[in-house]
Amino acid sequence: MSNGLPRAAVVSAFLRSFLIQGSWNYRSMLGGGFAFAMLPTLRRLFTEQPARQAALARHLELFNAHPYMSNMALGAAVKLEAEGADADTVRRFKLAVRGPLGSLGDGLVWATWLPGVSLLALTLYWMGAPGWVAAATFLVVYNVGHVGLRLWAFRVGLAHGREVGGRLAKADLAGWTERLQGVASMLLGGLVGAVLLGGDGLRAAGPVWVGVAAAAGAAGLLVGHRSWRPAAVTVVAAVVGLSALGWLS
């Protein structure tokens, strides 16, 4: 049992969270997926059909956050419903957390973790690892982090309910984002080194391309931190540059 609910209902809610984007739309955004994930617990908590429909309807309302971090709101909503919180309390809570969960998740995952793991796979490939090794490394490392984040967020929400703000502050996700961006920058340096030293890499293209690479590095050093999602922009630029190099060679 967890928060007065059978463990099976809680586990089912977590597993359904992997489909939270499945019905994304411009009207309710993640609302449909959120309600779908809540349904196993609502069935247990509300035995009468009118009460269950009312509970489901309030979770079908507009909700948007990062899909992985939304698990924190999901776990907290499960706890609130199990504790008998009124509808307005549930609505106010979801409204309060969706912004922070969205911004923290975007910075940590889309702008840092995803491009960082992509750089890791690209570096392995350019250092001579078989393509399947680079692809497998990306899939394993990215999904270990992504599933771990989903599970952690859900457990924190389930344990702390409305008090998740304090736990979120202690977790220092912004600090982790900054540290991971440093690792991503190091991986980018390794990737550039692998390209420059490779027999078919940038060095073989001649001094013009070496100059372009140096100018791009200087621009990143001077103004890269002001760009939109610096890590994501860096990865896109790296992929486009390497693709152009392969086409021109």
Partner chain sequence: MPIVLYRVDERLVHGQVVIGWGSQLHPDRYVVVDDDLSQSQWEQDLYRLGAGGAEVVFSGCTEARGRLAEWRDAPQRTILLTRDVATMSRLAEGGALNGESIVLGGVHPAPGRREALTYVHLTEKEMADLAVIAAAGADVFGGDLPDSQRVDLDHLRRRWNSSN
Second form
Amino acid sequence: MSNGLPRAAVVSAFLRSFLIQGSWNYRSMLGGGFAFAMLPTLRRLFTEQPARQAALARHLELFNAHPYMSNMALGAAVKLEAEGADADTVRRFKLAVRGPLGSLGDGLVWATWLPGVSLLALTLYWMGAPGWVAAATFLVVYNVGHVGLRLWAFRVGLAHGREVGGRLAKADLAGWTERLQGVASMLLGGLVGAVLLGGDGLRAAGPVWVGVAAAAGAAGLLVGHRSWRPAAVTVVAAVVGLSALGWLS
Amino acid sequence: MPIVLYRVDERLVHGQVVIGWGSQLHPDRYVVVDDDLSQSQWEQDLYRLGAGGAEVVFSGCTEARGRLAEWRDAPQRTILLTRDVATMSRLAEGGALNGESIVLGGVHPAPGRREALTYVHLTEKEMADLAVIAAAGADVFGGDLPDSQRVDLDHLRRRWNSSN
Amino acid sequence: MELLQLTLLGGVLALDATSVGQFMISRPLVAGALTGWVIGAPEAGVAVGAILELYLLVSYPTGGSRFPEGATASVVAAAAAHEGSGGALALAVAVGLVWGQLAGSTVTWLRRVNARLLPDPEKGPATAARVVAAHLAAVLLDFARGAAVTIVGVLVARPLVARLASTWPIAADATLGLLLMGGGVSVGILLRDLGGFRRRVAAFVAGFVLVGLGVGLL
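The form predicted on its own done, now the form predicted together with the partner chain:
To see the whole picture, the full complex is given below, headed by that same chain.
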């Protein structure tokens, strides 16, 4: 039992959180998924139809956050509803929490953990590890962090309810992001080393290509994300041009 | 340092404000003017998490009117936020925001509101309040990000009038 | 049979990217490896997946993302890479980049459809049954979308790559050089995202030296 709710309802909310982005849409974003994950709880708490529909409606409203970190809002919403919090409190909580859960999660997971573990796998691959070893390493390491974060976030939400702000500040996710970014930068250097010096790497292509790749790296560093599309278009255009050349000759 | 931005945005201290506006205006401090929030510790804790290290001050509207001069004269660069037009218009009473620019962004649909911009929805009362603020001498316009096009109040009102 | 397997794989991987789980089996490296395993060419699959992973290092599966859909594109690219020698790798990567862009637009379409599928509480009371039905229908639709994007892509890309790979005009080393140029941009963007050159240059150089020594000793 948690907060007077049967354990089954709480476990079901956690399992359903893996589908929280299942109906991602431009009107309510995670709204449909959040309501879907809240349903087992709402079914037990509200047996009368009008009250259940009202509760469902407030969880169908627009909600957005990082999908893993949204578990903290979900756990807290389960606790708030179980304690009989009024609709206004639930709404205000979800409005206030979505910004930090979005920005902290995006910074920690999408901008750091995901590329970091990806860099680890790619470095292994270019150092000569078999492909399946690189892919398996990526999946195992990434998901230890992923599922761990989902569990932690859900439990913090369930334990602290609307007071998660203090706990979240103490967890110092921004500090963890900063430290992991240092490690990821090292892996980035490692990947460049492996690609440059490894057996099937860039060294075999010759100094011209090493220079071109270095210039491309400098462009990315200076211009940022806006340089990605021109680079992809250039590569595709070069492949198309060379194919045409080969086909005609 | 003056208050570098006055903004009406329901999401308050939020990615679009902190990253979008903050990266250009480099604020040291966010002042959130809201009577409910100034009394609610748990909500303050949550909004503080999104400020990217800047100080966040919560203030009721009456207190804020008394402290405007202090914030304007302080060395810190301040972004002042309210989550509704009503609070901004109370803050502006008596011409307190004359000569300032007030940006509207992130006011979402609600019963009684009509669309003025995809990201700004207003009731009759809110539209009238904005006209009063502007008539007193403040520059009121819509804009979601600093680089996006600013939409003047007249233009905003025409679009609001033509939507249903 | 293989085509059916690839179609199902595309559907499942498309789901992983956003709708179900985000275990990141949808990342190009894993998607390429799985595709290679299905078609009996594991190393070719990983080779394409690794290049595409390098490109998509800076593409995060966030809501507003305008980057290509990596999952289905990687299945299509890895399935096509097997179809010839020479320039097959380059052609497959190019096909993957283009197909990812097309697949991305179907994701946008699906997100508009989802808004209409879900009950809107402002337009009438929402029942539990309708929420469950709409949510699961959206998941099913995403699976069908991913599967369709994959099978069409495979059917188009395989003959195209097979035909053009045989007359590919440049050597394998230069081909890899061309492909890694695009990867270089990702490395630069990522270094910027991770804190910028000044703050991260020491860690970057340390990693470079360590791996360089490791490769040298191996």
